[in-house]
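Listed next as structure tokens is one chain, alone, in the form predicted on its own.
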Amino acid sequence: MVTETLLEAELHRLAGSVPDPELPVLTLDELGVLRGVRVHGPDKVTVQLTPTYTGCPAIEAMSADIERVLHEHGVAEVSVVTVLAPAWSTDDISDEGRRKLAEFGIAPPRHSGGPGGPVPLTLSVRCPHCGSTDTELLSRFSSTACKALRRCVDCREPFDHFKEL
């Protein structure tokens, strides 16, 4: 197993601090799309990024933002490569990311438990405004393809739900 150097860890922290262009309340690290940072020479770095889904239009903005941040911190040559395997899953969103989504008014995705993990006992989506699980689907798509539009039956407030993948 390759150990991450202190420089790689610092560059990972910097790249991971970039806000997601579609959900600026989350960083790329919290979203779980930043897969790795490798230093290949004095001023040459490769960053591995996995899109939330194949063809995600935000991947270009994410790459440009990572390049900008690392250039600002003295890295001359930054290469951002898209890595499709293993595929990104909503389970890759950190607990802090899930907390921020709910705080921002977006219902976070449920944990799937992964292969062989626990199966969720409920399919309900909790309202980020009042906490009720009595919600209804209004549209399978919202402001982005990875979110659905729902409404709480109790408080009547509409909200986005980050769909499970």
Contents of the next structure:
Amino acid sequence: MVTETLLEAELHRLAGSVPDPELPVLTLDELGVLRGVRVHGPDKVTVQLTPTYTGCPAIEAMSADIERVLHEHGVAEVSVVTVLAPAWSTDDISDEGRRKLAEFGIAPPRHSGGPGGPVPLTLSVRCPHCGSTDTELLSRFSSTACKALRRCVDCREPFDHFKEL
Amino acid sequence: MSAALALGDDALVLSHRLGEWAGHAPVLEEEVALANIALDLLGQARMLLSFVGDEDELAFLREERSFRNLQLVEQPNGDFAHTIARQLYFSVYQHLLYERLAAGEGEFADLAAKAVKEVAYHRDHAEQWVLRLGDGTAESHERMQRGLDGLWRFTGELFEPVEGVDVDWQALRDGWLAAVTSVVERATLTPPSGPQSGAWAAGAGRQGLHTEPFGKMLAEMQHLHRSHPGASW
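Would you generate the structure of this protein in the form predicted in complex with its partner chain, following the form predicted on its own above?
So here's everything in the complex, that chain up top.
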């Protein structure tokens, strides 16, 4: 990856601070979907964004929000392009992002380790309400494409789990 | 182009069929699951069709004979077990196919690498339901078997080579058969043994020949766009 200039780093920070439209506790930077910012000339910027899921409808709202923030910062021409490779993974969510998810009541994804890495341990999913590790899967699909629905066996509360991708 | 059209049409048509379950699924969790799977497929379809041209024109303004999807994905939903049988046959196929495409260097490698992770969940969903229905009550067992048997004759077409898709089709077929047989047997069901296609059906969907229910599905899918050209929300 080409090193960003100071201006690009500044614009990256701005674009990255935009909250996710469906999980507003997370910024796009913490979600790990912002892939790069390029300045092509005076007032002309390209932002690379990667979707979490191919059909994720939030990507259009993300693009519009990034454009708005950069326009407000004085950039006249902003184009947001979608990049697919390398594919987004829940491993791209930052540690701070994971902490915020748990605080928000969504169990964060476990680390997948990635291809070729060490074989990951299958750790249980911790209940974000009472902290118990005794939880069960209710459905692999939940309120959005990126979440699964689980229930805590101890406190009986259902909760969303950001499933590993 | 024919490859993007074939794979894109598979995803688009199955997405529409799964969307028909909205408001009719047996439990709320399934309502959400089927809609989520449909959404993943729609996302894949949009990207694949965009390789070919304008996604809306391709989805809403083509005639039946111009679609290149498998006949399997256009089959009506039937009961829930019938839909799950279709999901099993297709998601195992799509998972194995996309794994191979993701490992290659072709035009679709990036998309396949992304989509294969989504499809792994679709496959898991289908397999869990086949196990649960097959090894469930006498009624669910019988219906699951009926769904698997009824759709079997559309599975031969899955392995008709698609121009521009560079994979070992025989190996794909062997892998698919082993995976499907394993799940079906674990579910205490009987793997269908009839022919996987008749001479009349082999590769027909890929050539633009479709079954009767497809025209009706298209009429519903395309009606709004054709009646109100250029309309937007």
